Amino acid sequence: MTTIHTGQTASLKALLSREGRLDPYPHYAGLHRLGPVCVLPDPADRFDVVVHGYDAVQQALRDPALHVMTGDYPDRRGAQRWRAHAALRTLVKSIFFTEGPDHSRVRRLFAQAFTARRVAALEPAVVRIIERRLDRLAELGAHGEPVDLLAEFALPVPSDVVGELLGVPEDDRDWFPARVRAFGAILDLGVGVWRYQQAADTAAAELTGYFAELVAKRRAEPRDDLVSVIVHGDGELADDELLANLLTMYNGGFVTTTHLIGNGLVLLLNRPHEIKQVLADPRFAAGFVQEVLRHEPPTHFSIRWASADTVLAGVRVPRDSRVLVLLGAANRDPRQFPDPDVFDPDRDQGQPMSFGMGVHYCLGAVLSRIEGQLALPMLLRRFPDLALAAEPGERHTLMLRGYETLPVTLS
């Protein structure tokens, strides 16, 4: 029988400070010393409970009493200003913030892009995309000039891959990154994200307009892409629902993989003894990517609210509690991963929580891993003398966590 208790108390103040955002892991370690779940008594934290233990995070993401932040949640609390913002309206219509039959219906349609058959069939296209971007890198760095690997490789490769899936024409894809970054800036924790809201709203309007035109073209002239499959399939989606999900899938489909590649490359360059193994053994490359996802994940948290009283790891979570689920902390739980701060590609201690769990598990997780497993070895095989041209920049977000630039020399 589980003993129910009120739990240890904690604060998010240090984690959400500038220093905490730059290096959240000491703060995660402090939370782990208090147990797998803590109560947050300070209203300034804006959450009531933080969940950070590996098992507790899995439990939270599967608990039917805990829900994503659907649009009716802020309405119930009298906070309706979100409705004035295009970016927030778009997010609320997407599968990231819907539940029940609506979520299942939309997820089933978009999951067609990520079946084992489609992902396997896409692999030759992924290889061609990587090779084309490697050729571009070679041109830019031919005379020893530093090249921004993030802008010229880690970002455009997954952008091209998800564009290939959805049917975004190749000539249009370079238009997306600036808008995707503006849209994604509002997803981090803290009240400071509101300063990015206007740019995010503008980006949402522009991206929605683009996908509206693409949908109209595919209705008139279908092709072998996901947009054509959905608009000519049996599923029924309202136009605003379709556009919101195309926009968020495009965004989510490449930004996390961008940071997986960027974070992974920095880790690999700091471990030159492992480069030969990554190049020689695809199984080691797969383990390396898995450990990047655990050790330096691009997504550190998810948010839930309690529709009823529930219990997480023995801690009582009252109805209407706002729950911060720290995926990045779960990946460093010493109860699950011994010596959690040590980077070890040979680990075999369970899946990292970086792609979530339960009904909101990331649709593109398999594809993202494959991109990482192909991109890093192909990059280093093509440029065996690749090196950082300067210290990589700061990482100061917990959502979509990665470098803004990554200057390298190729030879």
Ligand code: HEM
Contents of the next structure:
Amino acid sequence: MTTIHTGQTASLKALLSREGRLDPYPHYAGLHRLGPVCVLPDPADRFDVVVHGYDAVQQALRDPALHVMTGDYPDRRGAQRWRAHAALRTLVKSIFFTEGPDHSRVRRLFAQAFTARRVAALEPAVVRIIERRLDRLAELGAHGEPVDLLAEFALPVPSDVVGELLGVPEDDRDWFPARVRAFGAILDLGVGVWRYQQAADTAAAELTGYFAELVAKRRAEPRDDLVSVIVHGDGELADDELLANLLTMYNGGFVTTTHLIGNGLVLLLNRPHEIKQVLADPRFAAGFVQEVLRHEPPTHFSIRWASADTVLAGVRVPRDSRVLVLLGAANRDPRQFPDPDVFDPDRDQGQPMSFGMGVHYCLGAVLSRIEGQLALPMLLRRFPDLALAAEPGERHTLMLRGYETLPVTLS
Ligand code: HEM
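The structure above corresponds to the form predicted on its own; please give the structure of the form predicted together with the named molecule next.
Whole complex next, starting from this chain.
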């Protein structure tokens, strides 16, 4: 029988410092030395428990007593100010922050877009989108000048793919990246994110306005896209729910995959001996992408709260606890992945936690893997001499973690 105990104590201070955000991995290793779950006694941490062991993370994401941050949670704590912010209202209305029957209803509707058949049908469009963006890169770098691969490829490719999925017309797609990034800036940990709130609210209002028009058009004249499927399907969605989900789907499907491509490219350029294998062998490319997801995931955490007392890996988690689930740390748990800091595409030691687990498991996991598995080889096949032109812009966030810029030369 497992004994229940109060757990070792830890602090997030070093992890959330500038140095910790730039390189969180030594801090994850420190947490692993303390056990799979720790309590956080310092109120400045703004969480009560941190879960970082691989098995404990799976347990937390499947525990029915632990919930995503539904609106009830801040309301119960008397923190009402979220209602004044368009971006927070949008998040709270979306699938990401919904629970129970409401969550199942919305998830069932949106899952229609991600059936194996629909995702496979999207693959030729993904190839076309990548080719078009490669042509544009070739124009920009034709005379050997550096090009920002993040702005010109890793951002627009997944943005175009989600646009294609939802039915956003091609001519409108370049409007999205700046707004989606402004919206996403508030998702990181720490009080500092409040400074991005106003820009996020403006972006939320603009994106909501855009989707309201798109929904009206597809109601009048359906096409073969997700918005049409949803507005003409049997499911019931209130207008604000529909718009919040279209917006967060765009957000969740896009900058995450951007960083899968960007983080993956830098790893690949640092491992020239593996480029040939990635180009020649789709199975190796799939293993490579899987290892990028483990080693440098675009999302390092999820957040939960406890509606009842529960126990995680033997540690008591009292009702109302705020729980930080460190997916990025689970991926470096030495009990699951021996020599966790070594990048090894041939590993076969279990799924990384990068797409989460349980009822909120990422709906776009298959699609984003396909994007990564196509984009990296297509990029290096087209530009075999592609090289970094300068240090990539640094990574200082744990959510949507990836380079700010990626200057490269193509020839
Ligand atoms: C590498 C790329 C991606 C990563 C790392 C990622 C990561 C995640 C994670 C960790 C969650 C679970 C959040 C939680 O449990 O609190 C999630 C949920 C979700 N993701 Fe992704 N995602 C990626 C790509 C995509 C794409 C391409 C789409 C759609 C086009 C998408 C749509 C969603 C949706 C709708 C959910 C919410 C599911 C639910 O709450 O039931 N994601 N994603």
